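In structure tokens, the next block holds one chain alone, the form predicted alone.
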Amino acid sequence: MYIEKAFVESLEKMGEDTFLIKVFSPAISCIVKPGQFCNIKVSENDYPLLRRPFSVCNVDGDYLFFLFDLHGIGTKLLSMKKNGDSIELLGPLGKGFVYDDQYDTAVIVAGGLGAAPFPFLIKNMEPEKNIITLLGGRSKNNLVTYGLKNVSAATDDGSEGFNGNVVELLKSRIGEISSGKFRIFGCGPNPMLKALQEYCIENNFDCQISVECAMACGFGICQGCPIDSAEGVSYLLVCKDGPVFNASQVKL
């Protein structure tokens, strides 16, 4: 884990309120694993006080990429960064995906900005694994396909692809998917993850989920991101024990 002053290389608008920031971060980029995250200090003063957690979206040499939506003052300040500006990163944090086992097809199930951790994961799985990406959003304006492969979309309003949510899309495709050995990787809002979790446990599907959660310290000291455990202890911490869990490991 490092605290690193990272310099902004570029900021690209990817959708209505979605941005992709690229930063020079040689210390963290060389050790980060898919599914891990960084806590970002978005300003040079103490406002806002707490760092913001962001999944590492992609890595290219010494550069890290973070995908984010506008939600409050922290992301608003991040969206205003310019080339040469600096941000302070704490990372890499958390436990990432386990992806190098014996299976043939990786099924990415992403809801909205839950797509953020998957470009880096896909890059590390190719070309050994076949990739199928199922991407959900409220409408076509909420779909960000950066770094994704073989994308099928689902939208709540039917404006793009399958008319329904992304878990319903998975169910409609499962006959085709389950013809070989596969693993499901999910990330998105908690209601979507809960539906995915229940479906996978009910059908005994191999599934890992990346949980989204507000965090303060990012490494387990503040105890501010508990999640109910399904495995004998009362709770786990999203920042330290996750954010990636086996679907049967936690209660959403």
Given for the second form:
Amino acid sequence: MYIEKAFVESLEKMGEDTFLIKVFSPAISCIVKPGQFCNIKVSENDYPLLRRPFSVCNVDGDYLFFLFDLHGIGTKLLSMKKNGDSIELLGPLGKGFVYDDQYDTAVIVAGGLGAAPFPFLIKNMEPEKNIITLLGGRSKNNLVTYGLKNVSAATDDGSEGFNGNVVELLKSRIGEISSGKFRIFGCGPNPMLKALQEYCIENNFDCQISVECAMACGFGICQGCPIDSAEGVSYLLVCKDGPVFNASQVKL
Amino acid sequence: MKNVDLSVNIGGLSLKNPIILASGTVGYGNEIAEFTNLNLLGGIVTKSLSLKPRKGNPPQRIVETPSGMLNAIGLANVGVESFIKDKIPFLKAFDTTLICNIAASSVEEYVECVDMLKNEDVIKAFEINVSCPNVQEGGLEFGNDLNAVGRITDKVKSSTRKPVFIKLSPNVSRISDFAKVVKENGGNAVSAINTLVGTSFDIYTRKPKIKNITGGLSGPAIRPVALAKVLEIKRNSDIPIIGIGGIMNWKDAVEMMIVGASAFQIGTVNFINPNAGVEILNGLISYCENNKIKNISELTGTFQIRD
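Could I see the form predicted together with the partner chain next, after the form predicted alone?
Below: every chain and molecule of the assembly, starting with the one above.
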């Protein structure tokens, strides 16, 4: 883990309120794994005070990419960065995806900006693995396909692809998917993850989910990001024990 | 570095420098050790320990506020027994002073915790939390009660020869009265301040942003309050003070010492910059050199207030 000052190489608008920022981060980029995140300080003063956690979206040599939506003051400031400005990264943090073992098809189920961790995962998959991406959004303007592969869309308003949510799309495609050995990788808003988790547990599907949570430190000292473990005895921490969990490991 | 003596003494406890990592912001040291050299710091205060392990409050536990944050962690901790077995061995490896923070729901429980821990050589002092705002039995009702603070100080002091510091609540009308009671009952120092009670609501759902409804406010937002409370204690009592509240950098630390602190703790800043303690150390050395200060302890309480 490092604290690294990273210079902005580019900032690209990807959708209505969605941006992709590319930063020079040689120390973190060479050790980060798919599904891990960085906690980013977007300003040099005390407002906003805390870092913001972002999934590492992609890695290209010494460069890291982060995909983000305008949400509040932190992402607003991030969206105003110019080439040559710097941000401060703390990372890589958390446990990422387990992806390079025995299965044939990776099924990526992403809701909106939940697509963020998958370009890097897809890039790192063994070439012989079959990849299917199911991407959901409110409407076609909310679909960001950067770095994804074999994308089928689902939109709430039916403006593109399947008319409905992404978990319903998964259910409609499960016949074709389940003909071989597969693993599901999910990321998105909590209600979507919950529906995905229920469906996968009911059917005994192999599924990993990446969970989002507000946090302060990102490495276990603030104890601000608890998530119920499935056994319910103790809390796990999203930052340290996750953000990627086996679907059966946590209560959402 | 050669010309500056950074060591301080707080009520009988010697530290190599006045920089202490605050309770609840460094766990038991292992995570933050990945980012900073604990050996360079004056001390580290453990997360509040209770007799039995505590799961802590359900999420949402934290929310950011202007230049600060609210937390209601709820004293999540491993409990005294597991601390001794699992955490102390790691902490022993560091050349920094270990202070154990204790939270309890009765006078007897404070004493019982201290009894279990007092023979651990690596623990050099106790900090008694009588001011956690986030759990029913977290001591806030003690923190608001002069008699209770006096009784706890007295009983804990009677059960250990190690220095005892009482961590005071700022959520009282006159904090210096509490400092006086601690002094009268044999307490060696006070830690001031704990967090301020605050809350935050979502204007669309009209629900509190943290599950516990209220939480403890920390960070630079509370620094002026902390400075005023430390100054008030300094002007009304001669008990040593460990200053806490929103220190982000060496300048804030110097200010805290000038208003009366013999040492200081850094808390929320650890979440943002886990190496802040070492950076503050370097800043303090330069400040002392540039201002011809030979012993940093000369700074304590040197405020210049004209009448």
